[in-house]
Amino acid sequence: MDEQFSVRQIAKSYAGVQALQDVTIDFASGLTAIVGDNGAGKSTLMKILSGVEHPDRGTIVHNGQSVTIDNPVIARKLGIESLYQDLALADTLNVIENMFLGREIVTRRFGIPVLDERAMAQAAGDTLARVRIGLPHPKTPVRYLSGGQRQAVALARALYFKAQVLLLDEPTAALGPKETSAFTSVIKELVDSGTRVVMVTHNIPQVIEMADSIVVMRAGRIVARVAPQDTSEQQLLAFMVGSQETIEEASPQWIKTHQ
């Protein structure tokens, strides 16, 4: 059992509607993809992992220890970075300020701490170049950026701060083919360097191509876990919608629960 990053019996409800029901997942090294239809609970789980939402009950384990993630700032201090569809960037701040928000590089002049704007600009430029998604000047306010460019800023932040865990919620939804290819290359680089990546997406071909393991959710529960080489798009879709006939034909490597 890999307890470096996991959730145990996580539950969450909204106004009496059960969004998550006793969700337990061990996020092993590499990229874990979470798939499911709308309302399956995927985004709720990601928000809990990133500190945006709090579970009603259950435990998050990080580096072998039970942790409480009350907000995204605590998540980032734990080495957990997030990329969302509606990216949590400050629109009035520029690219550099967003990359280093709350973690600015500081130097001392005559014993007084001051922001090292030159160092931050250099670091931002170097890291954004690795992302390979075109951006205007790094001092451009984020509100003027496209969805793909905002994605690049958030990904560069994760790269620079060497995220232990990277949470991706529909990461390529706002990207074109060229940007998607660049994004995929960077994610593979992060995985190769030891970052654990958790990705929520509706892009099933992308899941099968990129993931090391796949978790299928339906109605707030885990219904299957599988390695991509042991499945097909048809089988994944069957588990997502609950097609019993196709489920019964699935390979024996599937682990099925809560059916």
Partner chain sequence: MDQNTSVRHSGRKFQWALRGRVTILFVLVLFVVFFGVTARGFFTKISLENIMVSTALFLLLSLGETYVMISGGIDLSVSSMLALSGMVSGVYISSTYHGTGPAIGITLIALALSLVLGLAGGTFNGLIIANLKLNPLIVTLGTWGVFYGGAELIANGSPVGNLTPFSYVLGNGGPLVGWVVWITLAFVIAYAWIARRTRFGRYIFAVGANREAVRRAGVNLKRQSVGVYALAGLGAGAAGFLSMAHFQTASPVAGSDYLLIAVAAVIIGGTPLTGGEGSIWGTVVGALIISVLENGFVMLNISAFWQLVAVGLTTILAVYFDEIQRHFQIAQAARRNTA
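After the form predicted on its own, can we look at the form predicted together with the partner chain?
Shown next is a single chain and nothing more.
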């Protein structure tokens, strides 16, 4: 079975801003980290992979087939779950309602699909326990939750639907140290169980600790791809701000295997 997941020559511009240009990445199994300065195009790439935005050019290959991800529903059918930078939670809805937003469990009453609150509450229970961040009662509206708890809700949503590919956009940006370590251990378990994780982050030490492969973006382009054991915080930062120029310098092996 071909489990390849990659993007080829993706380009995307917003009214004058070239957000992505000629982006080609093979997402190996395990955790691929994407790093880069603000505005480098990281979130844009994640949104394209999750069907929220559409590329101007380029292809996405999933399980060996070229796919068109027109909308988030298609992404999910392909097994691609996302945890967005802004979390995309509906504040006045409770924890369970947010977990199942757009995918509510229904039962038929007289032929009419009716929300099955009990089934959803039961199904949510185990997953909420797995995210390891103490949550208040699951019927609490999420606007009463702390940043870490909201994060846990968004993660539980991605976990529940058993992703083949999990996209994380700055998942630990709003978390304290305790919550971050709880979060990373859940992600490590997921990676061990075979989920392919793509994580955007500004936390360079975390990247070096967790990632199996690191992609550096700058101004909409891929400027380097390195393995964590072959690089350092200084080198990654240099790539990000552009004081170390080309891909060749960074990783000759990568160029060889990807041409």
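Positions refer to the first chain, counted from 1. Owing to the predicted nature of the structure, the values given are computational and were not obtained by experimental measurement. Note that the rigid core is defined as the largest set of C-alphas that superpose within 1.5 Å between two forms.
Trainee: Relative to the superposed rigid core, does the CA atom of T184 travel 2 Å or more between the two forms?
Mentor: Comparing the forms between the two forms, which are aligned on their rigid core, T184 does not shift its C-alpha by 2 Å or more.
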